[in-house]
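Next up: just one chain, as structure tokens, the form predicted alone.
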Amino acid sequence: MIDIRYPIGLFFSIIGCLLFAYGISTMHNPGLYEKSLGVDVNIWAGLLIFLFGLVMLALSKGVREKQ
């Protein structure tokens, strides 16, 4: 049976990956923040995301080890 969380959780691994470094290299734009209270959404969404992809990972390798 296909497992569906491999490829959805190296999905949003790379994406979380991709947007903190967005909000890395854009942290001392403070014009671009101004909308956001000052607040580097980038940084945290992209950290949440990959937390999820992550556990998305974790989830997947644990259903194959169980095969």
Contents of the next structure:
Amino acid sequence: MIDIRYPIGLFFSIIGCLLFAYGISTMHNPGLYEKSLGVDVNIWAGLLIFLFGLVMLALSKGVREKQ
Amino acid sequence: MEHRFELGWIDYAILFIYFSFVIFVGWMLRRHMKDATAFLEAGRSMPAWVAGIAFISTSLGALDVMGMIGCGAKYGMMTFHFYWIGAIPAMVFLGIFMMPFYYGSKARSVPEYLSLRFDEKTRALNAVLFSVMTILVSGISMYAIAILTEELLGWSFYVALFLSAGVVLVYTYLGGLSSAIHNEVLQFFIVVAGLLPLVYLSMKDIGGWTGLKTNLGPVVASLPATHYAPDTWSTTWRYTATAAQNPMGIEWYGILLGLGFVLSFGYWCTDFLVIQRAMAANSIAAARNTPLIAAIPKMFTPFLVLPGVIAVWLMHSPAKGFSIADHGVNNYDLTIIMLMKHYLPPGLLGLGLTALLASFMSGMAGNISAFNTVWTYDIYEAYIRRPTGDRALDQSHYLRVARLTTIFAVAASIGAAGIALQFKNITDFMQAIFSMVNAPLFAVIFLGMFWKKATGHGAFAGLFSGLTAAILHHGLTRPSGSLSLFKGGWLHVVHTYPVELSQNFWCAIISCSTSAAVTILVSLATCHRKHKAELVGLVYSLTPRATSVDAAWYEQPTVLAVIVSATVIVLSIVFW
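Right, the form predicted alone is done, so what does the form predicted in complex with its partner chain look like?
Then the entire complex follows, led off by the chain already shown.
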């Protein structure tokens, strides 16, 4: 059976990267973030999601090396 | 309609990546699907944490997510009762007391357990009811999501219907139950990631916990035609002495008995949709830990409801320009949608939408994989084509049947979605029916596991009479102000409940007690067909206690149960 942490890690690191990059590129566009109380939430959410993805990838890799 | 989302390329990109991943997971699993056991039972190979997350993911379907945020606005923090009192005790009970019999009996489904413990007629009744309900529920959630995407994205109803049904079909056809379970784990994390930014932004907007209490007070106190205390929306048990004091229209004992006992035990301890996740675990210890591990994130799900509670304040602050009105009437199901539109910028909006679609597909795939197992094992194998004795031949035959069943189940769900489109009110009716089937079943399984004298005739009579009692109750009562016959009162109205919720609670209480009483009486009057030796592993008093295995302390079911229970008690007191 597959280790689901691998696809989860892959998915969240890709999405995290994407959101982070989008957040950076739209940083100077305050109109976009009026809704989110002026916070560029894409940067922060992207970063956290990316880190979560990395943790998942690390866990799955560790398991594979042990086997 | 003003509900329309404007999505950017980034939102579509996230949606597209998600769709690719669920199919990728199914594709990775396809070469493991060598026989029916792998396809329908996931080869009993899941680690406890995977089974545990899938276990709660099935109850995070799109309708549940939309419903729970809507309840947050409607009932405030009393919605927490659905999680703390309404799920945790039942999950702990399942893990500690019931799982050893479900898993240890080697039954492959709940109906099969009924056949081992009681007899064939009890199994057949349950299997048929369960199959019909599962297809209808999966069809109705398909209908709901297709309507939603039509409104939000402007896609045609049929595009949304066939696209999502097609994706679910591909990944369940490829990987069966394993694929459904693995995708549920992925979907769980997406739902959490999609909702957390909403919790953060809405809490920041209202000014944190203190802001929530001070801002909600005046809003709640000024609600027309009610006399709620200002802190009604930010407390859980404080105003449950009388039904008139709280928006749920129910007293504390109604909550304890209806939600905390009958409805929750009926769902978590007997619904094959969730039990199947624990049955797919790789050992009896993992199966017992499945609901206990699931209880840990479940305890904290109530905090995802907070944006719903905050929506009440937004609705009553004209400066915020927030409304959930649909043609002039508040539609609480729209709460989460409008909150996303209100707070989320492009990017996170796509993630939020993906979370909704993910939760929808996970609910649907869950129903379809449970239907597959019950149909193949409890109807096809039991009554249409018996096993021939040649294991390899049987396994490949049943695998082929299970694959075809997947296609049939998706097609039938689309048909059910079409019925829902014709009769829009049927949704409420079906959800009521689903609990009507589960509540009597809980009484029968509970007596079967813990009372060795319960007989097959008793169980059948109990199931049947419990269902009849529930249907009669529905026909004779209705929630106040409702004119639709789908909500009850189609025979003659003898009692009117303040809200729908209390009607559901009492329906469950009545059908469960009828079922229990009839099972006991008929069991005492009939004699046992099963020999004592046949009941070992199925009945508590005839089964030797499992000796404690040398597992680490955090893998011991009793330790986990104590931690979970203690945390819920502390949380309940803090948010009393």
